[in-house]
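We begin with a single chain expressed as C-alpha cells, specifically the form predicted alone.
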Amino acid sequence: MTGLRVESVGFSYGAKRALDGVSFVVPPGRFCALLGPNGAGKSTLFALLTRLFTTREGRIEVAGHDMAGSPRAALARIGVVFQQPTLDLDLTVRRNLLYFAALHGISGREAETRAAAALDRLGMAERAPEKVRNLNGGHRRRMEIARALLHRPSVLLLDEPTVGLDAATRAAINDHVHRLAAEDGLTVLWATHLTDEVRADDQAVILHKGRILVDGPAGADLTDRFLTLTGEMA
C-alpha cells in the first residue's frame, strides 16, 4: 500500500499559481525531505495534504484513501506537527497528550498507554507532569511529534519542524524521525529550506515556485544541487 500519493495537485490564490502540476509517491518507512526556499509552495501542499485548503485540481491519496472522496479516512491515517505550536502552555504534558487522544475518540487506560509510549520512545517520559510552559524549543518539538503519533498513523507530516531550535537540538529531532521511519515503517515527509537535514539516502523533493524540480534520491550533493536548481545563495 502507498504512504502518499500526490498526483497532478494544482493551486491558486486568484491569479497567483502556488502549485502547478505537482506529483510525487513516499513508500512506507521512507523518510522524504520536501525542500523549497521561502514561497516555493510548501505550506500551501501542507494546507492541501491536511485538507486546510481543497482543490480540484489532482488527486491526494492517503494510505490507500482518497483525500477528496474520503477525508475523514484519509486525515485519520495522518498525523501532523505544524510550523507554529499548538499546545497549551498551561496544561502538562499528560493532560495535552491525553486531551488530544480524546479528540480522536482514544480513552481511559488506552490513552494513558499510549501517551506513556509515545512521550518514551522520544525520551520525554520524565517530562509527563511538567507544564508545557517550562519546557525548552526542543522537548515542545518532541512533544508534539509524541502527540501526532497517538492515533497512530501512517504518514507524519513535519513542517519545518526545527525553526527556531538549535543545531544539537535540530539533529537530535531529525534522528527520531528517522528511525520512526525505518523501525515503525511511518511514511514521513519533512518540509524544510536546509539541506543539511536531509541524508544522502533519503528521498528528496525539490519544489520551486509551485513545480516539482527533482524527485529521487538525496544524494550527496544535495546542497549544490538545490543552490543551483533554486538560485538561492549559499
Second form
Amino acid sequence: MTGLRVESVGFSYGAKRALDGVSFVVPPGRFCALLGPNGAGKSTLFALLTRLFTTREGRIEVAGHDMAGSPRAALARIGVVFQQPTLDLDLTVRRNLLYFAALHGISGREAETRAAAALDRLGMAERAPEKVRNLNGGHRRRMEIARALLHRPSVLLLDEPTVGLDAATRAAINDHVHRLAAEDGLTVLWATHLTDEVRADDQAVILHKGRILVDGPAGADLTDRFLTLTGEMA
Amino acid sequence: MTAALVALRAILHREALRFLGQRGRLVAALVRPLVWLFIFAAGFRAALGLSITPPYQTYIPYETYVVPGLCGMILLFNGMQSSLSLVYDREMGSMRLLLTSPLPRWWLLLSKLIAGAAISVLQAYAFLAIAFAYGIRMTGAGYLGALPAMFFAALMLGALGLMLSSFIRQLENFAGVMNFVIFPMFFLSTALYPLWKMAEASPLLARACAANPFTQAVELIRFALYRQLNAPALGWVALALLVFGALALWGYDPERGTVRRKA
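Same protein, different condition: the form predicted alone was shown, now please give the form predicted together with the partner chain.
Up next: the whole complex, starting with the chain shown before.
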C-alpha cells in the first residue's frame, strides 16, 4: 500500500520511554494532523520517520517501503519540512533548491526545470537570484515546502511548520498543504499543537506521553477533545 | 553522473559558495598563522638553534622550519571549525537535511569531509603564497607535492572534528575545543619545534609528540614540500583517518549516535 504506515513503534531515551506502541495509517491524498502537547513525542516520531533515529520496536512503511529493510527507497519517497529552518541563508533561493535536488541525485537541466517550476508555483520566480536571508519567514517556509517536493515524494512530513509565523501566513501555508493532499494525492503528516490548523474532515492522531489517544476524523469538537484528553492525562 | 557524484559535487559547491560568501573567513584563517610567522617565528629564531635534520639539507631559518607546521595549523583549525559548527543548531538543521538524503550515510559524511578539506587546502595555499612573498620559497614540485599531503592531512583532521562533533556534549563551544583539543595537539607536535629538541626537554613528551597524529600530518606536509615522501607519517595519518572516520560514522549512526541527543 502507498501512504504512510506506522505499526507498534516504540522508542526510549535510556530509561525514559518516549514512544510506546504507536500505530496509525495515513492513506494517499489524506491530510493527517499529528497533535500533541510539547513533549508528547512528536519530534521523536519525526526523527524515526526520517531515519535520524532508528528503532527495533515496530515498523515504519513509506509508500510500501520498509524503513528498516530498505531505508534509502523509503527516504527517497519522503519530503520533509523540519521545525527548525534548514535553508542556507547566505545562498540564493535557486541555489538552495538545486543543492537539495542534488542530494536526491537530480542535477543539470532536470534540476533547473524543477526548481523553476517550484518557484513559479509559489509566485517567487523573480526572487530566484536573491539570498534567502532577504525573504520573510512565510516565504522561507513556502520555499522549504516547495523544496521538500522537488524530488516528487509521495509522503510529505511537516514538523510544526507554522511556528513563528503570523496568522495570515499560517492560514495560507495550511491551505496550500491541504490542497497538495487533495489535488496531488500527497500523503501529508502535519505535526502541530495548534488545533486551529486542523479541519473537521482531516484525520487527527493525538499523541500524548508517547501513546496514541485518538486516531480518526478530527470532527468539529477537536479542540475540546484535545484539551480534555491531554488535560486529564497530564 | 551517478546520484552519489551529483551529491558530492553539490556539497563541494555549497561549501565553496559559503566560503566565498564569507570573505572575513579567509582573512581570519590567514591572520593566525601569519601572526605566528611574522612575529612569533621572528622572535623565536634567536632563541632556537636548529640543526640539520631531514628533509632539510642545510641550516634553515626558523621561519622556514615553521611554515609546514603553520599549514598544519590552518588545516587543524579549519577541520575543527567546520565540523564543530555542526554542533550548533543552525548547522544541525543543514546536517539533518543531508542525513535524510536517500544516499548512503557514509558517502554523505565523506562528501562533507572532502568539501571541508578542499576549502582548508585552498587556505593553506593562500598562506604559502604569502610566505613565498615573504621570502620562504619551495620549488614548484614541492608546492605540487604538498597538495595530496595537505589534502590527506585535512581529511584526517576534518574526520577528527566530525568525530568530536558527534560525541561531545559538554564542549559545545569553540573555546573548550580550543583548550582541550587544538592547543594540546598543536603544541605537542613538531609544528613549532623538531622532535629532537623536544626529546632534549623531555623524552616522555617527545614520545607523546611522535604519537600525535597532528605531528605526523605536519611531517607529511614538511617532507612533501621538499619533494620527499615520509612513508611512516603517511601510514600514521592514514591510520588516524580510518579510526576517526570510523568513530564519526559510528557517532552518526542513527541507532546510537549523537543526532539522537539533538533532536
